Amino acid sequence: MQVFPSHTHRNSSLNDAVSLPTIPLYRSAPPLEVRLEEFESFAIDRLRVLKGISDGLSRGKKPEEMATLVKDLWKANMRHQHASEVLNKDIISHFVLRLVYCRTEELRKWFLSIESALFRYRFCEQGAEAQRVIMEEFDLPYKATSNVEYESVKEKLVQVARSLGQNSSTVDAIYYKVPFEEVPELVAGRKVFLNQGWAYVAMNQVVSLLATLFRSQLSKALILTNRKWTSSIKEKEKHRLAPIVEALSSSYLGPDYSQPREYGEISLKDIDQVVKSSFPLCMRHLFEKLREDHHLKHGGRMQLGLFLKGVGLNLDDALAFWRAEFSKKVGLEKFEKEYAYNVRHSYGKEGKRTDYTPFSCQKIILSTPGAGDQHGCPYRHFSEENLRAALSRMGVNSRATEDVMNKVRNKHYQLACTLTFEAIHGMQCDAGINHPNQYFSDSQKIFQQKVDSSLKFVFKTNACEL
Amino acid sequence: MIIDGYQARETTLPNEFNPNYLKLYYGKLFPHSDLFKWMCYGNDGKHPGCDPSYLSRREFSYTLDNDIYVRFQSFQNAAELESSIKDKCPFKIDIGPVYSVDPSKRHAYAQSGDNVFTPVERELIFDIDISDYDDVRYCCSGADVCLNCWPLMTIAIRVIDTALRDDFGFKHILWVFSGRRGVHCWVCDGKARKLTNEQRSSIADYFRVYKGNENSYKKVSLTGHVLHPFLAGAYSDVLKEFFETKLLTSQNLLSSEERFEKILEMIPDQSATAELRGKWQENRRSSIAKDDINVVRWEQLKQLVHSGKYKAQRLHRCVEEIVFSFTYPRLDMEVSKHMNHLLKAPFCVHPKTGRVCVPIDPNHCEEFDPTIVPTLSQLLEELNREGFTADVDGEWNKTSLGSAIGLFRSLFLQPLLEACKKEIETSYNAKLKHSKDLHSW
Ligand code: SF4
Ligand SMILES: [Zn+2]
C-alpha cells in the first residue's frame, strides 16, 4: 500500500477483481495507491465501527442486538460514493488502523478483540454460498467426521442441540472435531460436546472457529506491523503519516465540549451544589482537594479548570475561582503573577485547540498521575479502598458500589462510571460516560427535566383546583 | 504424667500454629525436593531438551511474619530454593506463573520495549471455599466447617475432577486441603500450562451455572430442552444422589418452615406452592412414622411437579435447579481465568488452624477428613516421639505427614514427570527433525 498526496489519481486495481469473497480476510497489504485524505478519512469511518462495537459489547448487550448494531454501523460508516470503492475503503482502512493500533500491547488487544468480533458479525450476516467461499479461503486444518465416528457420538450431539434449544430433526449431521482450545466461545457456552480434549464442532457453528482463526492470524500481523513500525516508518514518516497514526490513536470521537454552549450556564454563588450533584468523580475529587489544600499541581489545574470552562463557567469567574483558593495558600500576587496568565490563556487563543479542548475520559484515563498528583479518573487510579470510600460519598449504595467494583476490575472504567452515574441519577444512561463533560450535561438534564415534570404536576394539581 | 518440667513442654505443644515450630517444620519435613522436581516439570534433566531457565523464571510469593507480602521471589535451583524457604521461614507460600524472563530481575528488562515481562506459562487452577456455600448450609457458616457441610466439597471435587479429565482430557490434576475451608485444584498438563486467559476463562465459565453477578450465587437456570451432557453427567452421576440421600437429611432442608420457604420459592409456579406450604404447615405437628420429615416432603414436591397437575413454564426444570443450586460447584472464577493469579503451594501449614494443606486423592474423596488432617503441633509431638535422628531425608516416613507425600508422589508426581520426560523428548525430536529438514534443502 502506497500513500500519495491528495490530488494524485491512483488506479484502483481491485475493481474488477469480483470473485473475491466479500469478507477480505487482510492476508497482505493491498498494491494500492491511497490518498493522504483518504488514509485519514477511512480510518477514521472504521473507527467509528470499531468504537461503536466496543461500547455495545461493554455495556454488555445480547448478540441479536449486537448483530443489528453492527450492520448499522457498518452501514452508517463504511459507504462509499462509488460501489466499486467500498472493498477497496474496507481494505484501506484496516490496514491503516492496523498501524495505528499496533504500537502497544493494549491498543493491540483492543483491535484484536473488536476486529474479531467485527468479523464475526459479518460472517454471519452472508448468505451460506458466501460463507462457504470464507470457508474455503481459510483452509481449515480439520476434517468433517466420518460417518462412523458420528454414529458413537451421534446422541451426546443431539443431547448439546436440544440443550441449545433446537429441535432434534434440526441437528446438523456435518461436524468438525476440534482441539477444544481452539473454541473458547463454544466451551464457555456450553455450546458443543466435548469429549477427551475435542470439541464437536456443528456446521453452523463454523464461525466461531473462523473468528479464532482469524483472530490468530491478525494478532500475529499485528506483532510484525509493529516491528516495521518501529524500525522503518515511524521514521521514514516522521512527517507525514506518523502524526496521523498517533492523533488517530487518541481520537475522541465524540462532542468536543471546547464551546460551551452558553457562558454562565453556572456561576460561582451555585458550585457547590453543582459539585454534589452534577459532577462525575475525577472532577468532583478535583474540586474536593483544591478546596482543602488550595492548591492543585499542573494536571489536576489542566484537567479541572478545561472542565469548568466547557461547564460553562465563564473567564471572570475562573479567575475568581481559582485566585479564592490559590491565594490562601500562595498568596494574591504570585497567583497574579504565575497562575492567572495560565488561565486567561485556556480561555483565549483559539490557535492550539487541541491544547485547549476539555479531557475526554480517555485521555484522562490513560493519564500517568504521579505522587502529589490529584488528576486522573479514580476508577483507574484510585486504590479500591479509597474508591469505595469516594462512593459512599457521592451517596451509592452498597449494591450499586458492587456492581461499579466489578467494572473496575474488568477494567471498563467508564461503565464503573456510567454505573455510578445512574445509581446516583436513578436513570439510565444509554450512550455511556465517553467525557466528562457529557457527565455533566446529561446530569443537568435529568436535573431539568424533573424540575420541569414538577412544575408540570403543580400545574396541573393547581388546575384541578380551579 | 510429668516427670520433668523439659520433658513436659516438649511433649504437650500447645495446639496452635507458632513460628518457632514452622522453622522446625520447614527444616525436617516440608517436602522441597518434591516441590522443586513438580516446578522444574522435567527441565531439571540431562535431556538437551531440557530449559535449564524454566525454574528461574517461575515466580513464588511469601507472606512473612507481620503480613509482609514478597513478590517476584525466584530460584536458580533446589538448594536455593530450599535455603530460602528455610531461612525466611514463610507463613505462606505462593506459587505464580512462568514468566518469559526471571521475575527477580523483571527491572532490567523493563526498559527493552513493551511486553517483554509477561506470564508465558501457568497451572490451570481452581479455588472452591466452604464459606462461599453460606446460603445452603445450617450447620456452620464463614470460615467453620464440618463433617456436615464438607461433603460439598467432597462432591465437588467429583464433578469437576471428572470433567477435568473426561470432557477436557487432562490427566494430571491435583487436589489441596486449602488448610482450613476448602479446596484448591492444579491441572499440570503442558496444554493446561499453556492455556491463555481467554481459553482459561471459557473453561471456567463451562463450569458455571449460576446466572447474573459472578458473586451473587442466588440463582441457578437451567435452559433448553435437556441438559447439557457434562451437567446432566454431573446430576445423575453425584448430585441427585448426594442431593436425596445426604444434604436433605444432614442440613434438614425441609424441616422448619423457614427452610422450606426457601426452596419453595425456587418454584416457578404459585398455586404448587401453595399446596405444597398448605401441606406442610398442616403437617409440623404430625409425626411422620419413621420416615425423616427431609425425605418425605421432598418426594411430595416432586410428585406435585410431576403430575402434570401444574402447567408453569420451566416447572420440570425446577427440580434439577434446587438440586444445582445446593450442591453444584462454586468456583471462584476469577482465580481460574487468569494466568498471574497466586495459589497457596500444597504442603504449607494454613497459620490459623496449623493445618498442613495436604493433597486429596479426587478417587477417595469421601474419605478425606479435613478435621483430622495433621497439625504443625501434632508433626512436631510425633517427631519428637520418635526422636530426632541424624538421617535427615525421609523424617516426615515416621510421621502422619508420610501418607500424605507418599500421596502427593505415587498419585501425581511420578506420572507427571514421566509425562514430561516424554513430552521434552518428543518436541525435541520434532525439532532436531524441522532442522534437518532445513539443511536437506
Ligand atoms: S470515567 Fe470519565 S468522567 Fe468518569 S471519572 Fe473517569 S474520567 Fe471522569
Ligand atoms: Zn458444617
Given for the second form:
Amino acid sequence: MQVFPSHTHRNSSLNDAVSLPTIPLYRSAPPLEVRLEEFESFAIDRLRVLKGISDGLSRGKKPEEMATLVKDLWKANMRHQHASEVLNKDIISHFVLRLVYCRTEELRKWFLSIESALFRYRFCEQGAEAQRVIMEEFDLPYKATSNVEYESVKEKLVQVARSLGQNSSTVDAIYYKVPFEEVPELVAGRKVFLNQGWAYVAMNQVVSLLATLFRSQLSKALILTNRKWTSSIKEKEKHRLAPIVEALSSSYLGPDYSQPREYGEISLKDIDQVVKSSFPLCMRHLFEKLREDHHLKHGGRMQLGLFLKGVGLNLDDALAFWRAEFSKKVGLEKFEKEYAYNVRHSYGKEGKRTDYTPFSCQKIILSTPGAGDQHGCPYRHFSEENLRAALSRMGVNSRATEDVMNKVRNKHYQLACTLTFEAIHGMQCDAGINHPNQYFSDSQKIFQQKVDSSLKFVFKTNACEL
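Can you switch from the form predicted in complex with the partner chain and show the form predicted alone instead?
The next block holds one chain only.
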C-alpha cells in the first residue's frame, strides 16, 4: 500500500485486483495507491466505528443492542460516494489503524479486542452462503462430524441446547469437532458439549471459532507491524505519515468547542452558579482549587482557561477572572507581567494568533500531572478516597458512586464521567461524554428544558385561574 499526496489520483482498485469475501480478513496490505487525505479520513471514519463499539461494550449493552449499534455505526461511517470503493475503504482504514495501534502493548490490546468484536458482529450479519465463503477463507482444519458420531452424542447436544433455551428440535445437525482451547468463550459460557478434550461446535456457533482465529492472526500481524514501524517506517515517514499516525490514537472526533455555540457568552456573575450546575468534575476541581489557592500551574491554567473560553467567557472577562484570583497570591503587577500574556495568547490575540481548542477528554486523560499539578482527569488521577469525596460533594448518591468506581477500576474513565452526569441530571446520556465542553453544553440543555417546562406549567396554571 503506497501513500501519495492529495493531488495524485488512485489508479487501481482492490475490487479489480483480487476476489475477496464480503468481510476481508486483512492478511496482507492491499495493492493500492492511497491519497494522503484518504489515509487519514478513512482511518478516522473507522475509528468512529471502533470507539462506538468500545463505548457500547463498556456500557454493558445487550448482544442484540450491540448488533444494531454496530450495523448503524458501520452504515453511518464506512459508506463511500462510489459504491465500488466501499471495500477499498474498509481495507485501507484497517491497515492504517493497524499502523496506528501497533505501537504499544496498551494500544494493541484495545485494537485487537474491538476489531475482533467488529468481525464477530459483521459475520453474524451475513447470509449463510456469505458465511460459508468466509469460513473457506480460514481454511479450517476441522470437518463436520459424521452422521454416526453425531447420533452417538446427539442426546448430549440436545441437553446443551435446552440449557441455552433452544428448542431441541432445532438442534443443527452440522457440528464441528474442535480442540476445546480454541473456543474458550463457548467453554466458559457452557455453550458446547465437551468430550475428551474436544468441543462440539454447532454451525450457528462457529463465529466464536472464527473470531478466535481472526484475533490470533491479527495479534501476530500487529507485532510484525510494530517491528516494521520502529525499524524503518517511523524514521522514513517522520515528516509525512508519522505525525498523522501518532496523533490518531488520541484523536478527538467530536465537535470543535473553540467557540461557544448554543448559549453564547457567560459573564463573571454567572460563573459560580454554572460551576455547580454544569461543570464536569475535572473543571470543577480546577475552579475550586483556583478559588482556594489563588493559583494554578501552567497545565491547570490551560485546561481550565480553554474550557472557560469554550463555554463563552470572553477575553475581557477571562482577564478579569484570572487577575482577581492571581493578584491575591502573586500581586497585580506580577500577574500583568507574567500571566496576562498567556490568557490573551489562548484567545488568539498574541503570538501566532492561533484559535486554541479546549482539551478533549482523551487529551486530559492522557496527560501526566506532576507534583503540585491540579489538571488531568480525576477519574484516572485521583485516589479512590479523593474521588469518592469529590463525587459526594457533587451530589452523586452512594449507589451511583459505586457504579462510577466500577468503571474507574476497569479504566473506563469517560464512561465514569458519563455515569456521573446521568446521576446528577437524572437523565441518560446515550452518546457518552467525550469532551468537557460537551458535558457543559448537554447540562445546559437539560437545565434550559427544565426552566422552559416550569414556565409552561406556570403559564398554564395562571391561564386556568383566569
